[in-house]
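Just one chain follows, in the form predicted on its own, and it is written as structure tokens.
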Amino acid sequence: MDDHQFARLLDVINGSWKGYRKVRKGVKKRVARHMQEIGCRRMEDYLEKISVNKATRAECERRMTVAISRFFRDRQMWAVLETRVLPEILASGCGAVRVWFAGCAGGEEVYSFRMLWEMFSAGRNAMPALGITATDLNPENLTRAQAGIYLRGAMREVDDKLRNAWFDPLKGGRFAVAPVLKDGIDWRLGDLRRDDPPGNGFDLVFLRNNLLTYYTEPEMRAGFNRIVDTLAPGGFLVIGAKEDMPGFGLMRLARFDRCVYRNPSKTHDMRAT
């Protein structure tokens, strides 16, 4: 598969140009393969298939899902939610933090936040009760995710103190996160573009390098708009370090710190369930 015939699939799923450039190669592989699978000797036919048939096309979609991810990626990022943006969640007087991994791909970024947590409860008392709902297109991911074990490159950014404390060694150079970073997350299939959100009243929400890196405007803004409308007054969505907040974003979102945006509403007694 060339690029102008990728470019062709990106036109027929409303696909970005700019986001898949450097993660291409990977996907036109899985791409092809599916193609294979289902007798496509050409891109024509191919197109033509995911544009009359769902199913083809929802396998066509899981198979460009890209799942590249660390542990603490942005550490900068992590930094300001430690800092500023926990603080803040807690001086709300929430009686329970709900948070929302919106495209979650391998788990990295959820056992991050929750080792974040574990941490910044450490020495406090009275914390509030914490809910993590994380959701994936791509099934494979969430199988992933929910078992937990990494290779070694995942984990460039975790130091020896962090290792060691929640991550038990495994043969092969792979890690597994302890058990009680697994507790109390709700993992779930869902497409951020067409699947109805999985609650709402979230007070922080991570949306990174998925639905703004990957398509066009037209496609993610009202995908865009349902996952703000999940946030609870005064939460939180986090985008990707490389990505813009769209200008429909802007209208409904204040930036609070790098990358980190607010919704500004600051009325927490009208949470909803």
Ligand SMILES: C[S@@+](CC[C@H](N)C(=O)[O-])C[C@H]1O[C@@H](n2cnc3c(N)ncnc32)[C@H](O)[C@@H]1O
The other form holds:
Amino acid sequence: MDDHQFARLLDVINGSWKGYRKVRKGVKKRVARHMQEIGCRRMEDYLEKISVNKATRAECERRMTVAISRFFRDRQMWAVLETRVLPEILASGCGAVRVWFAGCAGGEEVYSFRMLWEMFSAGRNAMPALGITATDLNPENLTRAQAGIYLRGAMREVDDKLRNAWFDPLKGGRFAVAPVLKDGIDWRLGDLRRDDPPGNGFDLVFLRNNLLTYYTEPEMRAGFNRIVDTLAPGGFLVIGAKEDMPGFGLMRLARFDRCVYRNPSKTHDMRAT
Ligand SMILES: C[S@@+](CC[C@H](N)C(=O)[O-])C[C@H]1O[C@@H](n2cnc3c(N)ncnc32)[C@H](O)[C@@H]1O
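Please could you give me the other form, the form predicted in complex with this ligand, since above is the form predicted on its own?
Every chain and every other molecule in the complex is listed next, the one we just looked at coming first.
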């Protein structure tokens, strides 16, 4: 598949060339395999099939997902979470902290947060309950996330101390996250563009390196607005370090830090607990 054909596919599924540019090689391979499996030799036939058949389109979109992630990706953002965001959320005195990982890939981001939460809790007497929901479009990612087994590459920002505390080494240079980190996580399938969010009143939503990267603005807009609607008053939305907040997002959210935005409608301390 050449770039011209890939660009035509992106047009049909409202994918962003800029978002896929660096990862297109692997994605093209997966799409080419799908074409082969359903007997499409020419791109025109494939485009026709995904235009008329919902299930084929869904399978195409699943194969186009990119699951690149790693623990504590964007260290600076994690430092902001630790030093500014979590203290603000806890200062509100709420009884339970609700977090949604939207497009969670293999769970690297989710377990990074769980580690941070455990370390944060260690120095404090009382912590609110933590409720985590993690969603993804691709069921294979959720299966991997629940298994919690990772290659060294996903852990390049995990120092020895963290690795010794939270991972068990396995054969073949792999690592398993400590079982305690898996407690209480609600993993769910969901399409950020089309499906109802998995709840509302979230204190913190991670929306990193998916909706704002891989889709065109018209395609992402409704889903993005639904995600913002799920934020609690004063709730935080985190985006990827290389992502830009679109104009329609800036109209609804206040910038808190480089990748962190906040629902300005009311602040946490005005919220009933
Ligand atoms: C590049 S990974 C990012 C993972 C993690 N958020 C991070 O930043 O490290 C993108 C993830 O978003 C998921 N994704 C892409 N489009 C999605 C959609 N429309 N709805 C839900 N998840 C989606 C992919 O399946 C993939 O797991």
